[in-house]
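First comes one chain, alone, set out as structure tokens in the form predicted on its own.
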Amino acid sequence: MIMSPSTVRTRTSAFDAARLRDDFPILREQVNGKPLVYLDNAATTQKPRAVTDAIARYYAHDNANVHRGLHELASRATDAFEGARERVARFFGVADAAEMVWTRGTTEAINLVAYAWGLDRLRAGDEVLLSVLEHHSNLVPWQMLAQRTGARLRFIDIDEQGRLDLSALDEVLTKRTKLVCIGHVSNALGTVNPVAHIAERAHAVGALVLVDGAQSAPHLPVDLPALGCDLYAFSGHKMCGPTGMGGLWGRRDVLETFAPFHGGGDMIDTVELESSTYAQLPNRLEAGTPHIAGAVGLAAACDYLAGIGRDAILAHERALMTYALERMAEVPDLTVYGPADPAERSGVVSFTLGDVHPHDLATILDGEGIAIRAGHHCAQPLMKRLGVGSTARASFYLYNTAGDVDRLMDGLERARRLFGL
């Protein structure tokens, strides 16, 4: 899968990433005596002061448990918590905030669907449709569920540029398909998948559609009603928010069919010694004390991204990716995986350099102050499909610049010299 990027050089200019970098104190860190170049954004993004200040302000002034409390701090905490839900819902174009269920992130959100919906509804002979691009978080829960229910997993393959091959969609999407689970953007290749088209086809056979939005929520202008899916999972830490915080959006009529995933406080209506009745959405799916500060921080992150403009973020990343692909095409022995057209990918590029192990390459780059990811990227079936054990991965975000790309290229040239390539 060697790409042939455009020969037209494009540098980012209209988007002032250099100014935005001032919002992220960590970007002024030195690593191994060199200025940090952070290119591991697909794993987690850095946090602006707007987010860390919001979390600190909550703990300093409003900290209390939410709901039911009658004292002032409990009221403030509840207002902050539920206000955050409304702000995050608006960020995704959702009018009914009760459709936004808090989770620890994408992984828990997908498991919530698997167990609260799938365990009671999937039977032997039913099918769940996935793709070979999926992150382990959108594979392993369905493997576990299939083992328990007898349902069958089917998969959409990819073409030689890492794009979904939809030519066989009619073969794998049938009346037996009960659920389609597709990542919006591949964390390993950056491929942007046509989920709206897939959702339309899935609904035609009566299947529900769950979108893994871990990599699209930070980078694309996602409007959930327009996307056409039934369920959407996302993680806050991928989009400038705190770790351990994310959510599952679902159409109300779909979420109301879910059995409670966890039992405990705050998800009940009445409790007797031998039976209970459950609260309305979203509380029935949120047992126990929630990550209140996480919700506050996630809402601040959504406000921050909305203030910049998600269309502007996307345009910046694509211009940066275009430049990166052009520079990479100049490096001998470098193999790049994924779509050749920057418009078909997000700011993720996976690559190998000759026979240098990606872990060794990442170590050399770290010595130059450059943070990338190396490994299978929680996508081992995809690596097998590509015929590699692992890749190096650089992933860009709103605070990266063309200068960061140049530093990466300098680091790759140093690696070539060290390995005699």
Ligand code: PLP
Given for the second form:
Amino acid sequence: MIMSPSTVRTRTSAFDAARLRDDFPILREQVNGKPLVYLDNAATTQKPRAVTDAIARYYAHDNANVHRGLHELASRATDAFEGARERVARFFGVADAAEMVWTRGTTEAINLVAYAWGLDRLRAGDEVLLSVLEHHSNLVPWQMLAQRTGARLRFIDIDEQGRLDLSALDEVLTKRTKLVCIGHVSNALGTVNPVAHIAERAHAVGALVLVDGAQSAPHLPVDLPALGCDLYAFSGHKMCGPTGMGGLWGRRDVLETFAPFHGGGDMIDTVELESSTYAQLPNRLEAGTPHIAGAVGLAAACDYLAGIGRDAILAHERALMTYALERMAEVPDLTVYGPADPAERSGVVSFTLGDVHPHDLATILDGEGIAIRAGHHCAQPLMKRLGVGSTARASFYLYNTAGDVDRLMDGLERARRLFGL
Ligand code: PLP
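Return one more block: the form predicted together with pyridoxal-5'-phosphate, after the form predicted on its own shown previously.
Zooming out: every chain and molecule, the one shown earlier first.
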């Protein structure tokens, strides 16, 4: 039985998505003469007024460079910047804000681990365990590192529903495994991976665990100490925050072993002509003038999401996904990838329609005002594993409604007609 849109609304009454939409001015845009339906949230999310106002307020009232100044604005900017770090740390359940290192996003955070930790630690014969689900950001840095160190990359495979096949975990996790790098949620299929279980097994062989949290930080209630990993990378722009802003959380004892990576201002204690000593965490891993307004905006985004409640956001997305999967199951020629059970995925659904190229599908939907993504989703090895060149992908967030799903389904019906399916 297909749930009606009103059932979806009832199930998600913990908050009112239709009312939350008022917080996002961009959702009132018309696209190709139609009201915008934004279903490209796995690529980036829209920003609520609370975030854009916080950034504008910072620039209008507090802007200065941080840490070094002795004037009033410099101390206001420093307070805003370091206060933001504390708020973001708290959002993730982290008590020690010095464990929260700012980066430009997930990609930079993963590269930071690869260079500041991996370059000195990995040797020929060591192994790094990844999965075939990974985004290129969690593959390419390790390939580059493997080439430089002689370390070997190994991979966890998936089952027919795009879930990690953990039956062979004990074969691929050995004493040689130094690092396990795993996505918490697949950006291409939405699969939610059992990170805590993998972390427990990885720790048993002495490996560190880095989680790519790009797609979990926005959608799941993430409590980092409870998750069981050692390092966690995330991007602000995928969780209502600004672009160019994200972070790497790491257990203090793990971050303490990182070599300084970028050298420059702010990451030093003393500098001589020939040598330097370095600052404490987190500054030693943050050279140069940081993205101060970005930190302010990201903290505002975290406050905004916490105010709504991440359990409520997850319940809403799961209800939307349940409705979408039920409706999609009724469309002839539509193939849906990823777990069948909505409880095993976040708000991401990848699909193909007959032999229609996903790019054509996205273009037709765009004509209807519906924004989806089509392509390899920065997961080319996964596409190869699934035996497809590309897929279309719709991804939901807190401001999407059952009406958006209905518009998507109408758009798919129109595409079927246009292609004579
Ligand atoms: N990892 C996953 C799972 C992602 O979905 C993305 C972005 O799509 C990234 C990493 C890279 O994030 P960013 O481009 O913000 O660094």
